[in-house]
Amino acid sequence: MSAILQLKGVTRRYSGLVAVSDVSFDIEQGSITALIGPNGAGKTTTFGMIAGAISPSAGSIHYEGVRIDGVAPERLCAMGIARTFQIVRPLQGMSVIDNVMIGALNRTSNLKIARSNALDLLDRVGLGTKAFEMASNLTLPDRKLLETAKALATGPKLLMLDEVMAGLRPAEADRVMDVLSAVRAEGVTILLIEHVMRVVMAIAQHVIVLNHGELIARGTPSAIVTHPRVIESYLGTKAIHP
């Protein structure tokens, strides 16, 4: 398969500090790939730096082909990038449904079409029974569910996770891992960070693993497990052996 996303020595730099340093990937179109490594790493730069939220110091990023680096975040949304963020804020004063029917608006302006997306993708997420209680009352998990929902309301064909699984319990993670398999299934490629090994390992199909700002390892979950630098960096030693 063709990559659908493409960095080409990515750096940012924040004064001294450099928080991404010199990474290359590709990410297969119609793939799922996890994007790993401890906190402070890089992952969530990276991430900002692909959504448009953050500008490289140096690199490239392409997606579909076009280079898309300093493009702005919106302008990457209408062209089929939608991420989700690790802390999550629902929009205030509204209800679920119309927090995901924003979303929906992104790819059509009927009304009625955006609505019955937006419940479709809700009952997807186990959210269904929820559609019209106030957003800001749901609990964590429900508001990770609802971060979800919003972003696929969009219409995306890349779509990036940032921890989405963190706070699940394991029924509710695996419901959602469901709900991301159905999608990678009607064609849209995932990025997601996640730390939950169970997760990685159950889903993607790459494993891109960053540690200091920098690309230590990439290849398939069996494999990224038993590499050396990643155990020590980030898995420890009871990874293997518990």
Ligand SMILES: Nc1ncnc2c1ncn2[C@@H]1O[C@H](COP(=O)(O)OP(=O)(O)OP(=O)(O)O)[C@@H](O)[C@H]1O
Given for the second form:
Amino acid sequence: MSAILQLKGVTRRYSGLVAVSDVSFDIEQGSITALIGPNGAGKTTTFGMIAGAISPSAGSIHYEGVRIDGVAPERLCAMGIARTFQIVRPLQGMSVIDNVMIGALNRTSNLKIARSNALDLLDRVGLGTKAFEMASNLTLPDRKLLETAKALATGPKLLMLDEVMAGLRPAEADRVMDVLSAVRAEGVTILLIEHVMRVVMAIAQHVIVLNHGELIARGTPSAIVTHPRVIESYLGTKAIHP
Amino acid sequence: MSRQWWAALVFVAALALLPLGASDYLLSALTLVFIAALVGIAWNLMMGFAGQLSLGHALYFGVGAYTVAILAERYGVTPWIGMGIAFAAGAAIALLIGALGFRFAVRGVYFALLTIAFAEFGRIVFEHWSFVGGTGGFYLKALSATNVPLISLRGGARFNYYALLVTLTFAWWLSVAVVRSAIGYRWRAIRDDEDAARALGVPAFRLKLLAVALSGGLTAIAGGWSGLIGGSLFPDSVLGMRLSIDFIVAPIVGGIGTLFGPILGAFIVVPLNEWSRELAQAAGINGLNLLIYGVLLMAVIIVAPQGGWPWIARRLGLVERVPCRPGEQARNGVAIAASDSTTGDTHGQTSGRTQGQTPSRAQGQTSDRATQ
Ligand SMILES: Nc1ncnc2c1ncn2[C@@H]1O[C@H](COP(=O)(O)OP(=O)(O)OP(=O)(O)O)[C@@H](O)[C@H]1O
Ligand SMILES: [Mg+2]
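Given the form predicted on its own, state the structure of the form predicted in complex with the named molecule.
Complete assembly follows, chain above in first position.
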């Protein structure tokens, strides 16, 4: 299988702080990869750089063989990269369905088609009954579902999800995992940041572990949970603070 | 046709029939209302839908006024063409300011400051530019006996009234069409959260430029009419800061981010302004009209923080029903006017405040619906 995404030596510095340090990895086309690591490890920053929201201080990012670091987020979205925001960003002045329609308009300029796509997606993630509420009225778990629906609506080839299952009830999380498995079966590549190891173990084929901005391990989920450095820096601390 | 279209049709038809029984004074006053409504619509496209605050719309208005008047007076260019050139000039200046601001990510109040700076710069340029008459102003010749209003686009109160009614109706229709298209959806996304919108593939830079260009162009046309009707132009009166502020009061009072709000607002604000000015003069109290303005704004903020139109539309039952899939009537029954850009939407700037109020508002709407 070929790589849809390649990071080479990607670094992001903030004044006096290296959020992401010389990170390199490939993401295989059609896979589900989990990006894990303790708080502040640089996961969200890595996402931001791939999605074009943040430009790397050094290194390069290739998507489908094209160099994309520095490309504007809306162009990357049009090229098939979608991301959710860890701190959810619903469009507050719009209804739930209109939020998802904005994503759907990435693929079509026909409002009717966008609307029906949006409704289908809302049903899929379990927000169908709230389609016509204002996005600002949603509870936090529902806003997380909305983030996922919006990103899915753009019709991505590479879907990046930043802790979309945090705070969901287990049944809701299972539903999202079902959606993700189905989406993956349609050929979409998924990169997800997740703290819930149950989710990681269940759906990811590959795991990448960041710690203090550095990539410290990568491999299959079962290999990762027994990796000494991962246990020491991440899973071990999780055992102490569940 | 939806209920809203019928309401719009009845409204325009009533205005079209009004001159049959109205005095020239009333028609002239209403013409001013239409001009304010036209600018309000233009400003609201930019602020209420695309979320870009302009405090310098007098610039486009003034440039449009001078363009049409000078082309007609000096070069004999019919205002039919002059209006087109004014639109292009207004749009071009707006594009320039927009491109500069958006390119360097000047957002929010800083962008508003930029628009003020450009407008004031424009006023000063016109004040020192002898070609346009400087502070002494520019005058149109009195109408000749052989004047044909449909050629010169200058005429009596009745002609001006109809000219502005047609222009306003067209601008309104245009704004409805654009706002309800994919462009309008994407504008509102930019307004609510530009970065989130861009992550969803919304080309924010281009769409913001479109909003400012359309807004600037329409405002220039309003200015063009204003110059033809008034016959005299002074930098301070068509390009001044005070005018920029006047322009935004109507859409704020009527409801930012609503399609009818600017028109309603103009019907409230312009007569009130005229009346209070006369009152201030009669009473010899300078600034009384400004005081009344202030009180009105406070009243609106307290009674109808989203503006007059959402408040009235709910009571008239003009809140659009949300389209739904067949067989889901139950859902529609409790649906709030969430996706209705004609009435309900608030703009990004107030979302912090309205957020807390939305649930009760939603319930209010739901129960309104139930009692219909
Ligand atoms: N805009 C910024 N300015 C300065 N420092 C930043 C900025 N954004 C992130 N950081 C810092 O970079 C580091 C990595 O942050 P990041 O959000 O990528 O971590 P994360 O792995 O997503 O953590 P979490 O699990 O808590 O979401 C943190 O130390 C953070 O404080
Ligand atoms: Mg994070």
